[in-house]
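Next up is one chain by itself, shown in structure tokens, the form predicted on its own.
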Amino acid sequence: MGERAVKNVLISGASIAGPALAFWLTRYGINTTVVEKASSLRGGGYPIDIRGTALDAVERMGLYPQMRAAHVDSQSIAFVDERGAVIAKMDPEAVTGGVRGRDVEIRRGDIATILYAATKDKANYKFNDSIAALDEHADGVAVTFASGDTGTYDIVIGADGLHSNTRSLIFGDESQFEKYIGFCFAGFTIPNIFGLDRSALAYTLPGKNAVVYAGNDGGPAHAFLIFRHPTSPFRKRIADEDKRKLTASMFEGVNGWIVPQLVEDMRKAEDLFFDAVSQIHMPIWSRGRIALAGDAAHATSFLSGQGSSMALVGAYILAGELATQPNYTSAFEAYEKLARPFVEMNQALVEEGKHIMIPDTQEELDARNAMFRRMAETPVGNVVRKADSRQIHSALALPDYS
């Protein structure tokens, strides 16, 4: 490949995109540092899906067997009414458009652990720190960390999620790029009162959804309260207590199923995770020596089911272009030219996903439930998402950068 212009890279974020990028950069002999504001890896968490082209990226990493061994293998999702009676019980793949026996469903903490284990001896990880300032100059980027440490790098990659600090420092306020899908959600753990094993229960009202899920680890269940809200709460600062109050207010007067208990559990949860259901749409993913990856560049939202897959694919392409292009400018351009059409196709899946999971009106909800009942009666081959969603998951053929 010859002498590389990029030899020293800083990545912000150690969830999925960051460590995946570190994996490939260090394989190509590029010195890599990953800075993460959390004090350690975030363990556990709800399952995410790896499918389509992302499986090819994982196989090229040699990590597919490890991820497959951590496969949760969810068996069913049951949609219930206000009394808890089952309306329809379905295979998860009927809703997600996934491929049973091929796709990987893995807890977010498990994939983070696998990626970290594969890179911790090759990349330099700085936990409990973050980027405070970036000063680009002719020979690199001078970085000041929140800890007071400093360093200079050839390029900096922001892989720090939907609410990317790196993106804000370089491109400005998040509101310029956020495409708010119209929903918020609160996630938290609860005792597994239903004895769920690799299955989920969902109670849906117009514009609202309450979901309880448990995997195969014998641990607590994960609860989610999802609701329509006219504006993204992240357009301004929102305190933790305000997140709880907002969620509770959206479910006020909802007495069906176990919603009152879930609201009470949410109020007391020590592990509450609250966020907007949003995407990031940017006119360009890089500026000078700084580029973005994963959700920081192109969040798809969980309603598309493709965020983690996009992170893995993007990391593979970005690292490959940095290793083979003559300079970082041409690498960033090639990365975006190749990845953007694939990302945008997968972002578009959210429109279908939101109508399936959270219909707007009672009429739409009744029609959805009737469809689910028909599908449950003859389940073989039935998929809620359009037939082309599986093709979209695999629409990109990865280049060979070896």
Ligand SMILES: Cc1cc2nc3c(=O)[nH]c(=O)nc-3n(C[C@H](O)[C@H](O)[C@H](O)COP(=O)(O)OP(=O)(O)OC[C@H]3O[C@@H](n4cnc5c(N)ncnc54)[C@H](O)[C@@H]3O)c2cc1C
The other form holds:
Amino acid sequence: MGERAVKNVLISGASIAGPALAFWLTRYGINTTVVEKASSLRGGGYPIDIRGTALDAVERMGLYPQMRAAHVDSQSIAFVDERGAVIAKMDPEAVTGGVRGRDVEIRRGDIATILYAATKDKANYKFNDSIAALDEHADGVAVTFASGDTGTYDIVIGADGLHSNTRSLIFGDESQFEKYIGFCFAGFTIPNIFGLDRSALAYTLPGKNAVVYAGNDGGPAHAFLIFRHPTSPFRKRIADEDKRKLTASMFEGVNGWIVPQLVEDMRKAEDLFFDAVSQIHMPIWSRGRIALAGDAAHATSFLSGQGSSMALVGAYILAGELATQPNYTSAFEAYEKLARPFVEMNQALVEEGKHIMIPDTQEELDARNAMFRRMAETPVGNVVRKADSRQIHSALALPDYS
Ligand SMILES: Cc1cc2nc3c(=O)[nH]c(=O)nc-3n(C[C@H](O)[C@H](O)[C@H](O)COP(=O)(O)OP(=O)(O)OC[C@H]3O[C@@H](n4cnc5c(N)ncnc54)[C@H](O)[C@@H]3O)c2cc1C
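Right, the form predicted on its own is done; let's see the coordinates for the form predicted in complex with this ligand.
Okay, now the whole complex, with that chain kicking things off.
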């Protein structure tokens, strides 16, 4: 292998892709700094699923037992009508194509905490800061941080999410790469009025869905208001108040189930999380000494349910190639060559997720509900997703870099 060309790496973002990459880079003896704009690691959050090839990556990290210990273990999702009567109640895996007993359903903050705990003594974490400027030269990248600190690194990896700062600095405006799926969502915490325990309720209208769920922490419930909207609101800056107004206007006149109450709760929520349902499609994931990982490179959107898994797999491959290729250029090429086809297959799952969760028309919604009723009567596992999503989740065999 010879002497490694890459010895000193800066990663932007400490959620899933960033700390997972730090895990592998430090294992290969590469000096790693992670800069995170939040003042500390953000815990909690919505549950995400780790499946297929990503579980192999987690097992190779030796972190599968910790992650399974934090498994939310959702038991059911019930689709209700305007009076709250259950149309059909199913295993979550019937909708997601997951594998009960093997997959990990874990809150985003919990997986970030596990990855951080496994790396905090080996990597240098720099919270409450952000990259302000990147100046690439022949020997490295000179970085100026928002705090005024400076540093020089062999390479810089942007793992700073869907709205990546690193991507904007190097590749330009997000709108060039954003594939807007046509929906926005508002997520917020509400009292657990239904006494839900590891279960979800969903009330779907054409182009809209109101979801309430609770995990296994005995805490409050969480609500999502998802709605079709013709353009991505992130094409321009959108103020917090406008996010609330937009969401409320989209559910105006919807009086079924507890939607009016949810809209009121959303207006007052202190932890509102609003975003567009978008993917990132880039013609290339690196330029010079800077590369992207996780959602920054290839967000899949939550309607595909595969973003975190892609982040874990991509981090494993990128670090492995950096450790084994003669230089960063060939490592970035090999990373993209291997990971891109897998990522693109998983991004394509969004189409089915969309039709399952938010059918466009009343006709499609009726057909979906009829299918759900049949399934609930004779549960036959993974019949909702037409494509063999399980196969797609596991379509990549990880290389061995040891
Ligand atoms: C509601 C919802 C449900 C989801 N469900 C699933 C699911 O079931 N399965 C699944 O696999 N995925 C799911 N996802 C997607 C998943 O959350 C993402 O794909 C995953 O978190 C991507 O990880 P990441 O590390 O690439 O980016 P992110 O998790 O977005 O993290 C980016 C990090 O970068 C930091 N950052 C941002 N800007 C800067 C900056 N300027 N400087 C420094 N740091 C910065 C952020 O604070 C954050 O810590 C869901 C997403 C949502 C919103």
